[in-house]
Amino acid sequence: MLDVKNLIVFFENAIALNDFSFQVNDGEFVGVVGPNSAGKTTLMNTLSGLIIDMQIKEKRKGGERITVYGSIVYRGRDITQTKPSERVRRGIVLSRERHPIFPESSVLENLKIAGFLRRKQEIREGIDFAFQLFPALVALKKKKAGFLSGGEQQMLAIGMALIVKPELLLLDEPLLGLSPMMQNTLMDAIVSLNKQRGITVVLCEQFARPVFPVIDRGYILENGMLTLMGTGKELMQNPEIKAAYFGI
């Protein structure tokens, strides 16, 4: 489904991703785990195409130079230079960290806004799906999104991504700043999307404990470089991973 080869991303003279390669098969749940500043968000922005918009904006204002090397192939087609809007149309959808919602609009309005590329019937179906996945949002649908808790905002952000009907759902640190209980709730919902709905998922996270037990395969990203890879079970049993991420 997705084949990323030798991906290198520079911000001016600083390297954010260094020769990173990985593959995602149809229907898989793949995790990319690493500490802060490992390059996870840069990877998500590059896969989704947002890095192209960032390049354009920086060039216009004479800011830092962003350079990307390598290739991204999706379903047999090279999309390395494809605009983010076109990637969305092809089924690649990113749910970004820190809740990219519209705070002055209600939960329901946010979900409707997210479906601007879809027909009305598809939007209604998507909203129903989001409420089925996150029942807690039903009672909040008229509430302004800016007044939601962190966990509720994250539910909404993922729900907005689902309105677009993704084939490949990219999740950038959805567990950031959430309580362990809310982390488990979100992970259960994401597993349901993958296993029951068949949506392929790539999740980037710094919290390994809730991620490794449910992923099919995982990649460890540190300082922009791939350091380890394997199944979730293999990574959990690796002594280095136990020491670094579980304190064992």
The other form holds:
Amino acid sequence: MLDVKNLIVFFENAIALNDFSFQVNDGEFVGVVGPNSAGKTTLMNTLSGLIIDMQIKEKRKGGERITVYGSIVYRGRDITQTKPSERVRRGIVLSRERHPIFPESSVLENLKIAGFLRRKQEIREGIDFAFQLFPALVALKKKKAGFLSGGEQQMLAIGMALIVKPELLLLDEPLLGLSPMMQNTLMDAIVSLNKQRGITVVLCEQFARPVFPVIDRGYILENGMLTLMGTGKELMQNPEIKAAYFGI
Amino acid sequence: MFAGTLVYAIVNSFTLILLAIGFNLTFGISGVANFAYGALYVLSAYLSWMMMNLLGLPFFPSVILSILATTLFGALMYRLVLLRVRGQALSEVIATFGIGLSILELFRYLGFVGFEYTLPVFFDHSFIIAGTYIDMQRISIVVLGFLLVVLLWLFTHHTSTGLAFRGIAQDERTALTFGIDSDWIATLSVSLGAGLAAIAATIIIPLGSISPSEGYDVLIKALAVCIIGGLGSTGGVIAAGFFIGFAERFTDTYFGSHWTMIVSLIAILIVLVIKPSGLFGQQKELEERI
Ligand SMILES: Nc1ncnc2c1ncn2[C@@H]1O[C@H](COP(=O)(O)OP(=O)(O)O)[C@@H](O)[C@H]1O
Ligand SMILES: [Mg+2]
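What does the same protein look like in the form predicted in complex with its partner chain, given that the last one was the form predicted alone?
Complete assembly follows, chain above in first position.
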């Protein structure tokens, strides 16, 4: 489904992704785990095309230079230069890090804003589905999203991404800062989206513990480079990883 | 005297709201402070005047055409000029102010000054309300001002483009992840702001005349309302419109007309000292910095 080859991303003089290649197959759940500033967000922004928008805007105001090399092929088409709104139309949907919601709007309005590309009927169905997946949101639908807890905001953020009808869902640290219980709730929901709805998922996280048990395949990203890959099981049994990520 | 002042204060408030609402919409959504706003107001009035008096078109087609032309001018201004300096607030201000200056001074140079440059009232009729003589045009200002605020609210809360406006205003990059194109929305916001300036001119100009200096006055009034209300906040525009609108009329009645200009200036100063982000503003950093 997705074939990424030799991706290199520079910010002015810092290298964020260094010769990054990986594949994602249809229906897979892929995890990318790496420490802070490993390049996870840069990877997500490059896959979703946000980086192209950042590039244009930085250039316009004479800001930092962002350089991208390499190729991204999605369903047989090269999308390396495709702008983000077009990628969204083709089914690549990113949920950004740090609970990407619109704080001044109500929960319901957030879901409607997210449905920008969808018809009224589809938005209604999407909202129903989001409430079914996260029943906790129903009681909050009139509340301003900025007043929700981190976990509730993250549920909303995932609900919003689903309204767009993703085929490839990119999740950037959805568990960041959440309680272990909330992490489980969210992870269960994400797994069900993948297994029952057939949505292909690429998820980035800093911590391996909640990720490796549920993914099909995983990658370790360090300093912009892939250092290890394998199935979830293989990675969990890898002694280096045990030491570095599970503290055993 | 009190009742009369009250009636005129309400009219004055809606006039200010009409003058500021377009400037505020553009700023709230795309962060562009459109300093050509007053010039666009005057431009649309001159366009209507020219269509009626030079081409002999009837009133309604003329004003509709000039509102559309001004809206288009706003879009072109964004695509051709603003797009290149996007993100640099100072350059945006200089660019828009430069465009505004050129428009206004061009009309002055061409000699478009005098009392004959005005637009006709909608209905030539007047009433007595609460013992006060009031004409139909001032009533139109209140009715249309109110209607426009309601329409704008419906637009931003119940249409997909309006909701996208609010998404972009809150978090541009997140909006982008839902396929909302920020350049397109910013173009629309500048263009719609220009259209609102044109609508305001059509309703308000019949009470006075069209002149280049009107362009500067309108810009100052729009800025005053937006600064006091909190830039980008529609609730703030309404609150500040009423605040200045009432303060001006009551000062005029009880202290004399030469004090009215001072009132809004003092109001700006007080607001800037006490709450620099404006009554409804949310620019926390600004408050913390000062
Ligand atoms: N906008 C930017 N400008 C300059 N450097 C950046 C920018 N964004 C990220 N970086 C750098 O790129 C590297 C990767 O960052 P990021 O992708 O945010 O990592 P992660 O999401 O894994 O924490 C870091 O060294 C970071 O400092
Ligand atoms: Mg990150």
